[in-house]
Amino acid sequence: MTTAAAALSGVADRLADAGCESAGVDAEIMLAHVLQTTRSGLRADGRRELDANTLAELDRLAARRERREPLAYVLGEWGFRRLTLNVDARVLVPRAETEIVVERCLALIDGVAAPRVLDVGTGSGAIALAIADEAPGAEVTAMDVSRDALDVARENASRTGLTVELVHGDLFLGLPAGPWDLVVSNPPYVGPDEIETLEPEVRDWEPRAALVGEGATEAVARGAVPVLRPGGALVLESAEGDAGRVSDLLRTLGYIEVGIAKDLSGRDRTVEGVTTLAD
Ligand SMILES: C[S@@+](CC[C@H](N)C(=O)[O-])C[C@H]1O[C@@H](n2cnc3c(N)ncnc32)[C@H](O)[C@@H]1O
């Protein structure tokens, strides 16, 4: 018989050999997923003996992770703010830094009755669904150019029981009429040359169209101006080191009250601005 501790140690060694950065934590998360418990639950019972089915399932997950498939895809789900969302290779894995984007959106619509919110490039639906969850009066529309991504977002709306309108389109084309109180986007912002320098989990597994999008930030910032109500807000996630440039872009486009929020690692990451009020 194999104990949980022994199985974890074996999987952690395999993942470390494959170059996974957080091999021990990943091993724990996978076994906790298989046993439907928590990591602390596992640690409290390291001498627990695992049956053959559990070991086989753990081995199956470990083999996927060894190929540097993102842990979220291996598990098939990932946590984002208060939600657990279906996640697979059709969508970007929702990132911790994007939780701050939602934080800023909630602050900007606070006090607005039934705010109309548009999430451009929704992917798994993470931002749109988190806003629908945490601002229950909001009317949220989520759009994406990828029909595969919209299928995942639809699964997640169903999984969470939240209502968001899902629209297929290319940026602002084909959308329901504005005006919007808030436009939010985590646009593709990885440079075409930069992609090859990224970790295999990102480079080899996540959808290219979700990562690489030259000019997408500019296109969203520009396209949001005519569809936002006067005094409406734009919130954008930006690449590490790019928040200053994006702030300047927003000012050039006429946004006021331009500000930057830091991500959980203290890096400038989220940029926001407000359209001017009508005369
Ligand atoms: C960086 S991902 C963000 C996904 C999700 N919002 C999140 O934060 O996890 C960018 C998303 O934008 C979508 N996208 C790329 N180009 C687009 C376009 N021209 N119009 C609409 N969506 C687009 C991609 O399909 C992808 O789902």
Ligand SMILES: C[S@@+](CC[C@H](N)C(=O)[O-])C[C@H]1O[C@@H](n2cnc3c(N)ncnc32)[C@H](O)[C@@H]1O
The other form holds:
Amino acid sequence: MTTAAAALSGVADRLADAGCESAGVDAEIMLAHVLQTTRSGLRADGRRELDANTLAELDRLAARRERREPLAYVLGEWGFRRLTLNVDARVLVPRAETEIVVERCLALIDGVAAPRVLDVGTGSGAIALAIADEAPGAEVTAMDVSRDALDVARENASRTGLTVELVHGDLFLGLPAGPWDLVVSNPPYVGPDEIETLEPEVRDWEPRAALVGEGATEAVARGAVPVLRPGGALVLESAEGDAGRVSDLLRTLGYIEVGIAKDLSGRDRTVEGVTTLAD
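Since we've got the form predicted in complex with the ligand here, give me the form predicted alone too.
Below: the lone chain, stripped of partners and molecules.
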């Protein structure tokens, strides 16, 4: 029989050879997933013997990860703030840096009774569902041009038991009529000339339409102006090094109280602004 510790060592070596930077951690996460336990539980029971079915399932997951398929896709789910969401190749993997987007949204709608929130380009529904979860009084609408992505968001609404209205629409054709108290978006912001520089997990697996986009940030910023209520807020996730440009864009469009927030890594990540208050 093979012990858990021996199986983990073997899988970690395979993943390291394939170029996975977090090989050991990935191996632990996959085996914990198969055994329906935690990583700490694995470490506490490294001498546990694994049966043939467990080893076969671990091998199947490891083979997928060796091809540099994102771990979230391999597992079929991923955590985002307080939620665990279905994730597959129809949507981007929810990222830890995007959690600051939700924090800024919650801060901006704090104190607003039943705030109306629009999430543009919702993908898996991560941002919209996290807001619905952590601001229970919010009325959240999630929009995406991809019907496949909306299907995933619908699955996640069902999985979490949260209510979010899902809308099919192209942001370049305009945003749904408000008035909205908050518009939020993590728009495609990878340049076409940048895609080949990204790690294989992103470049080869995640949906390109959700990654690469020229003018998406500008379209959301412009489109939000007529649909936000006076004093309503816009929150945008920005590419690394691009927050200054996006801030200037918002000021040009007439937003006030424009600000930048850093993610957990200390990088400028979100840009926000408020529409001009009514006289």
